[in-house]
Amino acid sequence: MNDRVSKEMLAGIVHSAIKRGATDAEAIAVESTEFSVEVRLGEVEKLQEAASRGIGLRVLHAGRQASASTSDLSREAIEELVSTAIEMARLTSVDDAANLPARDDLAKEVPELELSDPEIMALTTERRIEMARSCEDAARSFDVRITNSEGGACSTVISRIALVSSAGFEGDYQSTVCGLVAAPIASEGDRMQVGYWGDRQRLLKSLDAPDVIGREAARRAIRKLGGRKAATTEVPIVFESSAAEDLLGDFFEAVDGTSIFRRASFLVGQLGEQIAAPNLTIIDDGLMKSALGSRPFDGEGLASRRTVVVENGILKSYLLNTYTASKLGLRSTGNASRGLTGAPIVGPSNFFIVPGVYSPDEIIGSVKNGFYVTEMIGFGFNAVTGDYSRGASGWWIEDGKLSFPVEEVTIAGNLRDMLHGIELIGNDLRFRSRIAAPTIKVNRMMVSGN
């Protein structure tokens, strides 16, 4: 990425920020280029490239805080910057828990976690085409009830983030992501159902190939037809790997340190307590290797960290950056985020639920009458109280096995007694995102259908 803005120019803006009356200040530089292209029906429908570079100004004035950001590096927006940021910060209203990190707490070094892939970076647009358009190509000829196509994708971003903060932090890495998708639509009779799958890598070599993309689209989207009305009932219900990450980060709103500070959550005051059963472990790890939520710094400048948040059932962690922690009494897990503009706020790094020993088949088979789940719909989480409810579709199980396609139902439960009542861990945990789970059966929960 050329002309790349310098943690010098940072640690500048910082000086002058602190020159003309702020206590505390912190600038962030962030720079991306980002490539993605549709194809539909094997032709090229959108191709699109953008670079962007923006400077975010943070400032904390007599306990007093607002931010900016430009994206014009001008001596003369530079200057504005400083001058709009603290202006507003005198502004403001004073939150004595708004402060930049205790400097002993600050990243000391950049660990090496690559993030970063030389091959995303080389990809040419032919390349990014071909691999969009093998991946719809797969899935078209996948089956012959596959009759249509919302398209194939390809996306990278190459990015780079600079921190410097008058606390005495300065630190910046570079990151690639690539992902690929299908989105084939099945057609039987008059019914038709789309199949949605991908994933996303931080390096080329970790991505699914384009036609294990496309056959996996498009079986999901051939298992759909046919699909009807379960019977009202109180039955185990099994998540599929992508929707137990659903559930996962309903679970995440639970934990993060600005719904425990405002009360706002059913996890309030349970550190310590058994608040799941005891076969399930959840980590947030920001230092795994290659992941999409690592970063060697978090957005703060504190360095990242491995949190277990639940362990074999007990609440060990909440999730919290220093403004969180702050309120609570507590110290930052190292889970802050931000952009160029805003407090920072708290964000999952890689969070995950600790695969078990059974197989999904072997969960399926364990259930005699239930509920497999593999796709959820809509928002039905309240973290006050736990009270869970979702659209959802997959697959009714009869002895064991898949019977038939189940959609246009409801799920609902207590996300405490969802927790409580986990039976079953899957070993089939794969990170497509920041938040990954294995499939998980739980005990008993209301499906309603007829």
Given for the second form:
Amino acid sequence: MNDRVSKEMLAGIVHSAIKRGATDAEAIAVESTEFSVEVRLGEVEKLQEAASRGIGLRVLHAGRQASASTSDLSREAIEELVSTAIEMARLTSVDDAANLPARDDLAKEVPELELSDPEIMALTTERRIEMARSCEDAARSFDVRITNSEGGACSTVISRIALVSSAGFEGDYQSTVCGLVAAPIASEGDRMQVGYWGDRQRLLKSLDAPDVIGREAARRAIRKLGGRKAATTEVPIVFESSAAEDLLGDFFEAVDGTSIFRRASFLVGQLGEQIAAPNLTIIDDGLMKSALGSRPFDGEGLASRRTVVVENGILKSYLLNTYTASKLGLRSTGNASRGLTGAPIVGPSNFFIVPGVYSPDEIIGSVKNGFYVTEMIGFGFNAVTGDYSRGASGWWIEDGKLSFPVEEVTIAGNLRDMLHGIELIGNDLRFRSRIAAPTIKVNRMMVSGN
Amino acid sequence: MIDPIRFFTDKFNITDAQIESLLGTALSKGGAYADLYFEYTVLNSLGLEEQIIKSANRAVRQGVGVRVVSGERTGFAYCDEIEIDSIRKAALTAAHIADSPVEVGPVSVTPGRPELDLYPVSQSLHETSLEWKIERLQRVDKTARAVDPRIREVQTSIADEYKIILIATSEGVLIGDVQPLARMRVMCIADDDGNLQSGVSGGGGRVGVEFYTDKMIDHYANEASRQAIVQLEATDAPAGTMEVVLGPGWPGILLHEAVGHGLEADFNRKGTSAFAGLVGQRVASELCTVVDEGTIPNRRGSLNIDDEGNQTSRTVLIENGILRGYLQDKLSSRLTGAKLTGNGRRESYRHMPMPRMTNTYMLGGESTPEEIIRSVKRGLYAVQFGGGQVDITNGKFVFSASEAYLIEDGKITAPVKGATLIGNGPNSLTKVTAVANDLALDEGVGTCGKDGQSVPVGVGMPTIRIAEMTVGGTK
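Right, the form predicted alone is done, so what does the form predicted in complex with the partner chain look like?
First the chain shown before, then all remaining chains and molecules of the complex.
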């Protein structure tokens, strides 16, 4: 990789934008080095390695906002970046809420969150191949019914983000991620099922071992074999941890400040109200050590923090950046998230459901007749109304026991009712991405099948 | 018209001789095939919300991807600098997928041009003034609000992309293309005393400014408003297996999910698709003929050449119900000996090509839409959809209706809330019992995701009747 983009270079860009008439400016640089290895049926299938960089600039011009970005860092390209952004900002409308954060709100220091792992940076190609291969091997040797494979993959990303704004912020940090996945295929007769499982962590020592991931992937493929439709009926639903994460991801949209100021969420006007069962607490925490969603400051330079979103079922806070906070007359929660282009959006840091005391087995055991959902597909959530309808597969539960595998059904309800209907929360919280949830049980939803 | 070869020579001083030498470097460890993909893309977007122009963004994306193939192995590297030393470094990195170093000199290439010219535009949106775009967005806002006083908010955006690519391969090809792309989107929120509903519309393609006429703009605005207003009256969607009629156009997303992905050659070569080994067998009723056609002028999924430099084509996937073939990229075609179909696509120079759809649609039949509706005693009539998804290994797919109605005794009756429909790819089309004569392609809004890569695609379908499908409502 060439020399890294310095904070001085970004400060120069900000300065240049101000000199040309911008009221405020904010520049970001994202640099990353990626390696990935894919192994299939024991053989290396793909090797990828690349370094990339880009710079983004957001300018405000008397209340008008515009942004530009480039992956060309030549002097001329940077010149053009600044002039393009300023030119565009002359033509957008005055938007009173579009401002950089107040100087007093900016992060004063960059806390050490241990986001970068020298061990990940030191991984050799041979070692990555070895990890991907043993992950796939463990999956393939798990059971004779594992007959094929989409492969095993190991990828690492080392990235650095630098942010400089005319509000008086300058900061940068480096982070690493290592991901390992396996996707074995189980078959029985002419029917096949893929089991997909993996782990992603900032520190190599936190990553599940390759054989643990491989075996879990194989177990997930095999347990789908022989699936059939269930009858159409309304029953209690148990969401396995990974499916509950999916659900929580949809919930995020409903507390995202952007949906709130647009009045495009069923949770508009519900602050302080009981929106869920009293056992539910949801937190967004940007300060957890070495977690995937942690960052010392957000996309506008505000200090990361821990925000209680739902406490004992009561909606305590939306998640906000400077813009949405201003629209709503609230304070930012430090959830600005930005890429190279565009104004910051609102994004989760580490967004999770606080675990309960029940083991997944106890939760399944509490259901007389219901559906254990292990996977969902599709995009059937409407944040405006809360209406929820997704494709699902998993196991039917009879008398507290897993009875037969189910596929090709949908589950439907309204998230408003589902939140109130959360009966039990599991103790099995594990962070595999920025959004994490334990097993949860919802009192009833419509299962549509035969 | 820009000549892509000249463009990269003039702007970045990259000569044919350098390209030939870079290909030699890429093969220097014994690779069997190598290609270079040069890209320079300008992306613009402009957004209106709360009746003001809130966002204006411009991004320039440029770089080179280098791929080296050795047997079933692929090495890939890219760089952001279009500059000889950086590209050579990437070529050496990718070269290491092979491990028997050989002496390779420059690989000679012959400059060529695409035979197709599917998207001549008088003026591309990327070089159109912001003022023109602002006026278009303001017209959307005004028209949409005029539909009904209950339309409380309108969000609309216009996004365009102007991509110049150049592909050089160790088979001696040097070919480029200039690919414009534009999309307009309108979202309306209706508010009837606290009952909030939304509607979405829009369209575009590989088109220029002439596409976005007043008539087209008004159509998008009216359509998004109409959907939001209709939803105000929607009752709970039904649950269970029932007869389903899909309207023309965008509901063709059914084909994209139910069969399209499952027919991409990579999954079939590996035997991981539910359609693997079914060529020549019946996978749909004889009323169904499904094609993937990258050569339709100005469509969002169309391309003069694919991202591996091959001409796009019309591929019959299913003919009168019989599975005919797969969508190929170069790697799958080399490994299986199948004929290229021009479906090797990639999101950008930072991504490896793989088999992808272009415009996927079902040919029209002989029924009329009215006949089809009249024939249904109790069922669902779905006309607008959000996204869909498929598990290609077990074939299960979903797509989510955003505008649907009950059919009762041959008549379209009450609108129902959005619901997900689920089916099984290899047999869902066997249940198609009627195909109408009203084939329509979608309006040009589709984006397909696979393996983390997004590419623009089109879909299309006439009105069809499916004997049974599972509808994910609540009632």
